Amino acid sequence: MPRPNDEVAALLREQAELIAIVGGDAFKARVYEKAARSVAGYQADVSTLDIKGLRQIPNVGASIAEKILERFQEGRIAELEALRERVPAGVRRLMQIPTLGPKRAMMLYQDLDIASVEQLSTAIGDGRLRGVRGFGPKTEQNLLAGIELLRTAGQRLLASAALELAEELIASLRPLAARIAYAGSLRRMRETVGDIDILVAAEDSAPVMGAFAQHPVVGSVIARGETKTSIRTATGTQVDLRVVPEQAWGAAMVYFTGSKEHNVRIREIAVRKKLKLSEYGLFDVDSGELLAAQTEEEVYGRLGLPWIPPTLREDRGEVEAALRGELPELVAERDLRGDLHTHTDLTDGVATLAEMLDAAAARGYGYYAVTDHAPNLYMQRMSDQKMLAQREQLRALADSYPKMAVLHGTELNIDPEGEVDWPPEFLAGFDVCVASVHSHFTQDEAAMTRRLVRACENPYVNIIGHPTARMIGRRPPVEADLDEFFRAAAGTGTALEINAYPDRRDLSDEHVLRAKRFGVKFAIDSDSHAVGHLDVMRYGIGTAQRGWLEAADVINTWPLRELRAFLRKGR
């Protein structure tokens, strides 16, 4: 089930984008995106708080909070269904196309009648669009991108839901189960998923196929059987079960892992052997003797294998690592010192830096870094002055954390030219400059490539965030060269970020790889904006592994002394 601060979260921004198609006030649109932002980065559950609860969260006012009770009172908010009878829902779905923003979205509904992404699409190729103000060749590409990005995103589930899911039905189902664990491409920590696989290991399947097919969240049962049982959410999501013997569990675990690729190499390999690999052991062909099943460590092993951690199970090389002994071995969360990439409510953060910090301590972490947005995202409203009171604040802060060293940074903006906010001397002030593209998206390959590279020239720029700026299922990545990148990084001392927040995961587990091989080290950052958000350090994680990197790749792994060596970057 979906928290109450995201659903509530959610409506804002739908409240936000109508006002904003509608041609309403710009400044009140923003207000909803803001106390959005806020609501789901809120650490207590909206739905169990009053009037005066919910003005205290951030950028909530008296006007927001009386909808949000509405919506738990009445089921409903009525300024937001008189919104939507107001505009069409096709309209929309077509601003969640890349690119295409409300009032383009609307001038295509109003001069041209497009009012679903299928009719949008049928325009282009039928030449509609042609000759219309604001929509050339380039823009045509661009939608057409876009769209086929929405159809894909629109099939499958980002980790971090399927993860919170899979941990709910796991937590509800486990009194009644002697193991269970979720399988599938969530445990090899893939950024979206297509269905949940969850395995249990039991006697009597009757109980738990029971209890998980009358669960809250489902919507329907699809199938119900012994061994599997499939439901689909009330939202969608296919969640399939599957009951096994506990003695065969190791097995079940290697084959509905995955993935199918992999388990096609360890088959070839266990039938060079003479053996046969299926969920419930791996056999003697001739003999039919079970020679193991119980855990994977077994089963891997009587492969002449060792075990191999599932992030790497996609059929990229790990096999043939493994049979040579080369297997590296993966960065892990506890591996983490520190963040070097959050926000606080200085700019587009919901939590004090006091609140931010405390955290970060509670966490364990032995260094911090406090990131908050450059003046160039102009909506911010960065100066100077305030930067430079954030620092005094901070200094102030510090004797509070003897265990956490606080490092005062920024995140620049790249600007289209590959320059960054400050001059030289003001930037000479942070302990870390993060920069990230936050703009001009849609620069051509040699220009965006041109961009990333100037930024990492710059030597107060000591981490690349976001790297190629994509949000998954929403904003495709840059054009750029990334081998150019790549090498500029490298060959700098600069940084690319992981970023952890669930929608990015940028650098992807591909590119990653890519950019290991030309000595890249890399960042792995939570993007906090809320204290919540330095919770989402396991999908960066998750990335990293599947990118098949060590602790020793990653600078915020590394003791401070050798951070502050790095970050200097040889000035």
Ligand code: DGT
Contents of the next structure:
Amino acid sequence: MPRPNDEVAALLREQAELIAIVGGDAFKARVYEKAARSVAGYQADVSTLDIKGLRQIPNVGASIAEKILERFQEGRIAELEALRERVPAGVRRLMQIPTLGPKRAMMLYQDLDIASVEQLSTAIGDGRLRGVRGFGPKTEQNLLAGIELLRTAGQRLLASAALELAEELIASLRPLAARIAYAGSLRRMRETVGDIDILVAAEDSAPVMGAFAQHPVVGSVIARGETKTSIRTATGTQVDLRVVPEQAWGAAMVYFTGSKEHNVRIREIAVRKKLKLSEYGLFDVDSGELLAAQTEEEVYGRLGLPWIPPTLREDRGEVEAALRGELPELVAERDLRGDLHTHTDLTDGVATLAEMLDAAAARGYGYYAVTDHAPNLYMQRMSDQKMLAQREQLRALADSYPKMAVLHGTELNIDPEGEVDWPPEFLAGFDVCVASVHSHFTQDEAAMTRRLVRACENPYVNIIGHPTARMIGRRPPVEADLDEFFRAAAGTGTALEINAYPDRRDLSDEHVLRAKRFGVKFAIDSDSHAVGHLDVMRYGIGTAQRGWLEAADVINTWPLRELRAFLRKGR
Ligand code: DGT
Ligand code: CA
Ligand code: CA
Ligand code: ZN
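What's the form predicted together with the named molecule like, now that we've got the form predicted on its own?
Entire complex below, previous chain first.
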């Protein structure tokens, strides 16, 4: 996913929101939203396309193509600038509060003069929203939770954005370095990172420090010293570059990968052995002799531990497990034999069925499920006929992929009572059914628990998609008794998804850990809406590893025959 595409997608999305907020027509707003999704998912870099090239992008018509061109030729989109002026920035920020939305944000501004997130929290605290139509106590509670979410999200960057930036920096500095790698929370594959930590070993550190400080992404240099330079990018991300001695590479990687909590635990082990552990190596306290530093394996080994994978280094029992020789054999991307949740342009995807299948086959998958949306997500305009026509098309294309089984599935909508879109007779025609919560996110805990359990009990529902429906930094997880949900999933042979999409990562690592204790099986899915999205699996693997999963826990690492048996759900 090239970065100019993400940038243009964000502008188009903003334009859609602004059109909605000034009471413009909903149809036009939706046109911009769809174009934004298509641009984000398009393989070619939009900044390199001419007007004809731009119009090849699905959902991009003449007028939007011209605006994209304008962005790159003029540096701005005049119509967007004009819209921005009509809505105060604080109000635009209000719209981003989960559960508020453009209409009500504008209403708060016009009727109550609330023009910022801070003013909204104060107004809620002062009881000024009491009696305002559409703002009950439960709404107020949701808004306050949303404000908190926005506040904390603002300070951290999604792993996907961080990884892209880190890889770009590393690629450009590599010629100047003997060794270079990223460490910190990014290497541990956390969902978000506070900053990016890059380690370098070099004969001479000056050239690499200089090139780093002058890199085009740099907005400002925060600090520049002998061994460490910190910069902030134009978009506000901090990157720390540390130069370490090459012979201490392993010790430095352990130290700067963290987490702090993990480091505390292994330092305790060192102390008990009369050793001292630092970023320079493992030393004998009495003689000062250097015992290990070159590789991570040596450092852990000298402490009496096997090498511990970075995704486990959170002090969640990994040190104890390592001491007992019971570290899990973590699931890896190469274990995945297929993807069980993907979309095409029949619903909200931007690639055709054939394009998605080609891309899946090129990844070497042994099986691949197409799971377009079901009718109750009304804006997708799905019908029985369309779904059956897709099935025919899919069966016809299947012969072109001798090494990949093509499965026909759907992503059902779990309604507030836990029912799904189609009756059993129709559901029986699918090879696999994912079922997800796409509406009524704020049901109370008891109702939501019943809803999720009931979906598991449906004999045709194989996988619960993005089970808590959270969006990182944008929508909190649904409230449900997760233990009861996990028990139902395990008991009914319903897999829970680890949605690999970088702003979902749903289930989260902690939920995965907990669900595994109930015997739950998982599906790591990309939820792809474009060819390029098939690559997001690495984030799903990150979450699965952080949840201590092994290949056996994940149904889409299984051979097709075993997968099919699981999907029959005892029917
Ligand atoms: P983040 O950036 O908040 O997502 O989390 P980290 O884990 O990347 O934390 P960061 O960037 O502050 O530090 C990188 C690693 O350096 C951290 O995981 C552990 C290691 N470290 C060990 N001791 C210390 C210490 O005393 N201070 C700091 N700042 N880092 C330490
Ligand atoms: Ca960091
Ligand atoms: Ca740092
Ligand atoms: Zn989906």
